[in-house]
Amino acid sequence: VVLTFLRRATEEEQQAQSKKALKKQQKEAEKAAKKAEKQAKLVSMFWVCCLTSGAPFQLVLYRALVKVEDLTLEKVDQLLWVRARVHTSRAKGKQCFLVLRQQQFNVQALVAVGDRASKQMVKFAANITKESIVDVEAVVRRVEQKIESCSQQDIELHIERIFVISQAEPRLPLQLDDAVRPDGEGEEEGRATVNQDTRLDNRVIDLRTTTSQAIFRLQSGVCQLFRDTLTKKGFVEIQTPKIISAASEGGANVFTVSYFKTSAYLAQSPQLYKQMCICADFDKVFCVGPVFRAEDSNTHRHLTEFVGLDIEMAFNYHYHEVIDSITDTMVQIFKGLRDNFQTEIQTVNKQFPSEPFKFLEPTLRLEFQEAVAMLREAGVEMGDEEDLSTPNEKLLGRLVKEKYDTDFYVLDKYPLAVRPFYTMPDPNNPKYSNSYDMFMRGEEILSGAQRVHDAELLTERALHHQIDLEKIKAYIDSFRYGAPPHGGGGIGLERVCMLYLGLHNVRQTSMFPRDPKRLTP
């Protein structure tokens, strides 16, 4: 009897435990189902939360994002995703029009109450602040009338879903529409334009404009074309020091920096080191890097720091071999910009109209004395060995354009007195030199010359310019062990871009310009 009782008690206890376990399992299953349902609801938004919160990616949802640039008639009736900034928004009744911008391209989008969008969604879209980054799922639709205010004029997006990836503050330091408005346009209606200081003080916003995007994409193209062209010509890219022991140009316009227990200078050019590489048998070299000039010049074309595109090469018989190589490189850059950057050129021209840049093949080359004669005929009084002033350079540019129909030319045989110490004198006329400048639209963009490659003559020229020989001893010594005849030049990247596009201030083509009055941002 006792055994039977114990057996029944054990069975009842096991059944009770089984019921408890079953209930526990059921609760856990219900909990898991609820969790899965909740995750399923959040899955389409979870990746947005990860992006905005900085949380580690535990779940990543990849979607193919289409570029605004690629939204064409070929994609009509397709449902796709786009990530862009809200450029403008305008609510009207049960619908909201957005202009979505991505770099230099923009497209009109529509959110309208219907099967795929509620009234709350329209209100939500209308309240998204300008410059916020959004992801939209939308259908591409053809429009009956071209949308002139957008780059994508033949289509618009009909939005079905919209997510805010990053929200901008409601008050912007400048309005992008004002920043791209041509000077003088809209004055009668009282529309504003943005002055240069406001742009530069808020450069991150200003760089978002379609004009700025186009300028710096074209500038990137100049660098790429420069590198590609010279590499094909057999040049080697080098890197040179920017902290040096003596003023490389022999002048006083250098930035002095503390260098442990002594002083050093920021390089005015990579000149000396380019030449040393030629002496080291690199034959043809180029470099792209910063150049520093401590000139208190608050003009439209001067910066205290700019990007130098520098070339140096040995030649066989005449320094004109160097001129021909550099001018051909510039012509290849001009061709590449003309053929591959029309979108950027036209974008800039909408705000800053200019004549197309003209150049000749082969490039026009004039001697300095010819230029002086042309200026004297135009009424300018100047000496034979006097350097060209900025107004005279511009006047000469206009005279050359009228006579030869080119915006790009070379001026050869400058007076020796106005050139640096390492410039080779003209063997036929000691008052002049084997040096040259290159001009675009009447402004100098390159200064170059055949270099003195004889150590004794170089020493003599350095002393004439009152340069401390001890500080350039390593430079002079590099020519004592056999140096080939060579020459080169330095190009200002920002000036090239400014003048090619017909702009009026080099600060427009410097991403974060440095001048005597600006050290930030």
The other form holds:
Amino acid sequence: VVLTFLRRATEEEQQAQSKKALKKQQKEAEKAAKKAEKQAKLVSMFWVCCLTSGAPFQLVLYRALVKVEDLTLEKVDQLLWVRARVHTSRAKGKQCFLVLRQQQFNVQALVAVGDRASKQMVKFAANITKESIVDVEAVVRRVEQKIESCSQQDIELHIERIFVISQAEPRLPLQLDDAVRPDGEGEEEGRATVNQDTRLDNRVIDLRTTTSQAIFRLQSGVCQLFRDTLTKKGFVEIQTPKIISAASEGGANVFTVSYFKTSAYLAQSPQLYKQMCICADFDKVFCVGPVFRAEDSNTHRHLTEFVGLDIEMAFNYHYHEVIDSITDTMVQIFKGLRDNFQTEIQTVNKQFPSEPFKFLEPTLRLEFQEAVAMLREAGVEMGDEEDLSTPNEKLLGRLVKEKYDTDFYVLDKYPLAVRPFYTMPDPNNPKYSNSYDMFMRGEEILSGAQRVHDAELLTERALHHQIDLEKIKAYIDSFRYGAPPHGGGGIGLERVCMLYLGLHNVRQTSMFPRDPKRLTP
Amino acid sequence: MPMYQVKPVCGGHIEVDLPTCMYKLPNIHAQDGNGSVSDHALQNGEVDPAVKALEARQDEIMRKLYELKAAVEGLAKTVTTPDADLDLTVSSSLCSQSPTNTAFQSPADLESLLGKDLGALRDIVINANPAEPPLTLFVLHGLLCQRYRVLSSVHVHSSIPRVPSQLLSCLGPRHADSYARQLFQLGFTLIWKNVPKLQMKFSIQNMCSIEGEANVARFLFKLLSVYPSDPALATLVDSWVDTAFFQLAEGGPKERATVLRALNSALGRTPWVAGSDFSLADIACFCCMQKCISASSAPANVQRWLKSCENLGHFSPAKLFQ
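Having displayed the form predicted alone, please output the structure of the form predicted in complex with the partner chain.
The next block holds the full complex; its first chain is the one shown before.
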């Protein structure tokens, strides 16, 4: 009897339970139906496209995308498509504000609940992770007050449709806003700035900042101007081998690679091959290529691999023709940067303020003796034939800047004792040589000279420097069959950009820098 | 009574000119075509060497005559132009000269004036605005080049996009030895720059920069010649220099007219502006007048003085910019 009673109780309970459950189920079903209805209306407004799975786009394939740079007052009230990155997104009640960024330009965008956008869409937009790439269909609207924080200050986008093309992971290794903040400002306001190692480890994201974009566009401009100026002067571009059999400059700072059964070296400079081209009657040559120096110095201006822009030319009567040619090329580069890259220079200056670069045309040329006199006048003690140390070079740069107001000058007639063996001695004064250095902002960027083009004299100079003749036999042989008098020099692209912009570390101007401690990315 | 009377066929009494020469033959010595040479040709067509010599002597005499004429014209100019000697050894004042002033033109001058030689080119750097070319400095540069071995160079600073070509060649052609800077005693570097006021820099350690064309002109003039050692005269020179730069060059038309009147009366008394010797005051007044006043509108004494200045030949660099 007890058992049946119990069974009946549970049955009743079950019945009661099932009634509640039924009601609950019904309610949920209604809700779901409503939701499904709404969803069905708005499902086409936003979704995440998964391109990695290979699923084809379901939308129209050809669509004109407008660049953020071109979003100006001219386009007000137009409906257009933009592809950009989400720089920031924040929701405020029924609205979501996004900043969309494309290289150096950014624009404010707005998703507001209305007949074109639903609440889910606003929420969706607010949750898009930073740095994701989105396609946006929007109307361009004028704004009352200028948006100071964006590059496109007069307009904003009112979004009607938004699609995520490529989603970024939510945790970024560094924040772009921090990466662009000037160091001083960071300390003052207690906000974060990003230190160099973090930037270099996550170079892909660091390169997206406006400053990095500006720096590397300017660097591309330098290379372009270099090529254009020299081609106009009648130079021929050559490519020289980088795997060579003998060290070109000196034995110590060279990388060795295994070469089948023997070993070979990575070229420290294209010196030998430039000169061979001159002996092969190319008259004026230049080459742009990597240079490998195995110097174990961790300074602000040394890299183990950098891009070398090298010039070599035969001259008619005096090696000053070479100096004039090189300085004119540099002045044309500076003029080109001054006239065409002001936007980039200003962008870099926002984060790294510096004095604008000044130069004279024609370039100022001082002699080594004058420099020694100027340094002695300033209180430095040095010998007549002593090479300039780095602090002395910087001091000399400041003295020249004060007297002549130029950041770029040439120092001519270095003492013979401090130059390599292939430098031509000065015919009028055996203590000095026909060699020169060029300085930007007090730091050396080019070391050049007239080369010895006579095999006998070259052998004599090499013996004087106690160099093994066997190792440079091929080099000396190239001058045996008629070599014109020639000279030249080479600059480092990264160093020139760094000094032109007034930056303090060459790693900022090298995309993926190499130094004794860094081999990747 | 005559039987028949015939009317005369020809009327009147006609004078008949009877020739003295029966036949005329052409001159066998004459040559066809050459009018003047025909007189000198011999029978076989060659010119007589004696005649040639005569011709040569005639040409020589004509040439000498022309030279003489030019020399006399030059002399006439110098006679009408008052004496203008900038030599250090010839000092205008009647006061006793200090021993250092009798030093001759030698590099030692520069040591005493500019400081110890440190083995490098003494480079004077002048920053000027191309909108206002400093004419006095061009004139002084010309005088300096006559006195010392000067390495001149012209540069354009990056603050100025372009400069007219005459401003690039204002210091004359490039010196043949300009590849070796240490062969020169003095450097004169002119930089066209966007500066509000003309500026000169020489020794960074010991001197601040000198501003204003008048002051730089005074500095450069002292490398050439002393100011008169009589203080009153020296002050007069200085005052004329200031008048020239502030009132002639920068003043309104009324101020200029006043200065011209003062100049006229001063030049009525003395051959040069500040007395009987050529001085910086003359250079300053001449150059400042070039920009604003035309020679024909100046009073008589001033015109005479302007002519004398031009006759000196120092002012040709300034004339280029008129």
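What we label the rigid core is the largest C-alpha set whose atoms superpose within 1.5 Å from one form to the other. Residue numbers count along the first chain shown, from 1. Computed from a predicted structure; not experimentally measured.
S.K.: Does superposing the core leave residue 454 with a CA shift of 2 Å or more between the two forms?
M.R.: The answer is no; the displacement is under 2 Å.
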